[in-house]
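Starting off, we have a lone chain in the form predicted alone, written out as structure tokens.
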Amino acid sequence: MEKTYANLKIVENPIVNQSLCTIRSKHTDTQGVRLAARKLTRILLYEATKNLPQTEEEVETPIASFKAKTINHDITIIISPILRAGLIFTDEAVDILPQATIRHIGMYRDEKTLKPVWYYNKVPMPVDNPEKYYVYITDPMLATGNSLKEAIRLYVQKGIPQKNICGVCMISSPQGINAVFEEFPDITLIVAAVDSHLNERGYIVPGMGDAGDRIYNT
């Protein structure tokens, strides 16, 4: 990749690493795919959600009173999985954000065109105070980058600023992420792994092949 972005975070730890090698190999079945792969989309969320704004609140411990940080109760957060390998980092999402609402994206990629082709579609809805508003888009793998654009745009043509929305990906490549910030440069990536290239069927390589096929054994 020969630019560098600033709103781009690779996160890289020893479980990140460990789980990317549990995924990424032929020889993991599904369920192994699986458990890897929501260990990892974990500590991806903790990271993408660091920049939600924090507010204090009075609490009272088993021993005194004081003004704890907690996130602010003055925002909507949206997680917004794109089908259907999105899907994987929901029940995690759920877990750390309870309060979050779970939009679904629908698309699927036309093997010829490599464009997304869209499917479903629950995004529409009123947005007040878009400034307020703060979206992480999730999809394992960012390969040309169209479908996650086609779903920033859903967001960013309501007002909601870019620089609230992230992009939340297990494994992406150049390509794509180049193509997201070309387009929308002041939104934010979080991924764990960036490959070496795209092949000649748009799929990363070396990558981890089909994610939705390798998490739910299709």
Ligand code: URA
Given for the second form:
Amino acid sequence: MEKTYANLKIVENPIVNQSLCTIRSKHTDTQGVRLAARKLTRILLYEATKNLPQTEEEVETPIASFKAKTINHDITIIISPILRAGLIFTDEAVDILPQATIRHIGMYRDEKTLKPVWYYNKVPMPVDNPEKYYVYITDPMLATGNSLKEAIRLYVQKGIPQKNICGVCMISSPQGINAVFEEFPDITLIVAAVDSHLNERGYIVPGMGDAGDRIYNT
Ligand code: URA
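Given the form predicted alone, corresponding form predicted in complex with the named molecule:
Time for the whole complex; same chain goes first.
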């Protein structure tokens, strides 16, 4: 990566690296990919949700009462998986953030133009206090950035501040990162790896191949 971005967080730790090795290897079967991917998504989601506003509430333990920190109750948390591969994040997301709303985004990549084509949109909801929304858009692969940008645009058009929007991806490319920050400099990107480049078919090199195929055995 030639450029550096303040809002890009590359999550690096031994468990992340081990999980990446597992999902990248062409010798890992579907179940192995899923298990390692879920481990990875949980860690990435922990990192991504560090921006959630907190409050204090009275808690009674068996020993004493005290004021404990917790997540603000009056915010709306949205997890937006880009179908289909982005779904792998939702199992972990609903476990660790039971109050989150899941808003699916269906896009596939036109293999010729590499542009996203919509087929499902669960996002169009009224947004009363957009500054109280915290959005996490999930997609394992940030390749050209076209799909992620399209999804971010949808939320920004509803008035949700860029600083409350986060793209959460496992493997990314420098092109994708540059493209996203060029249009949306104030969003946050959480990734586990930044790979070398895209090939002529828009796949990340070395990457993990087609994430949807690897996760769903197609
Ligand atoms: N989508 C994938 O699943 N893999 C890539 O390498 C790029 C986009």
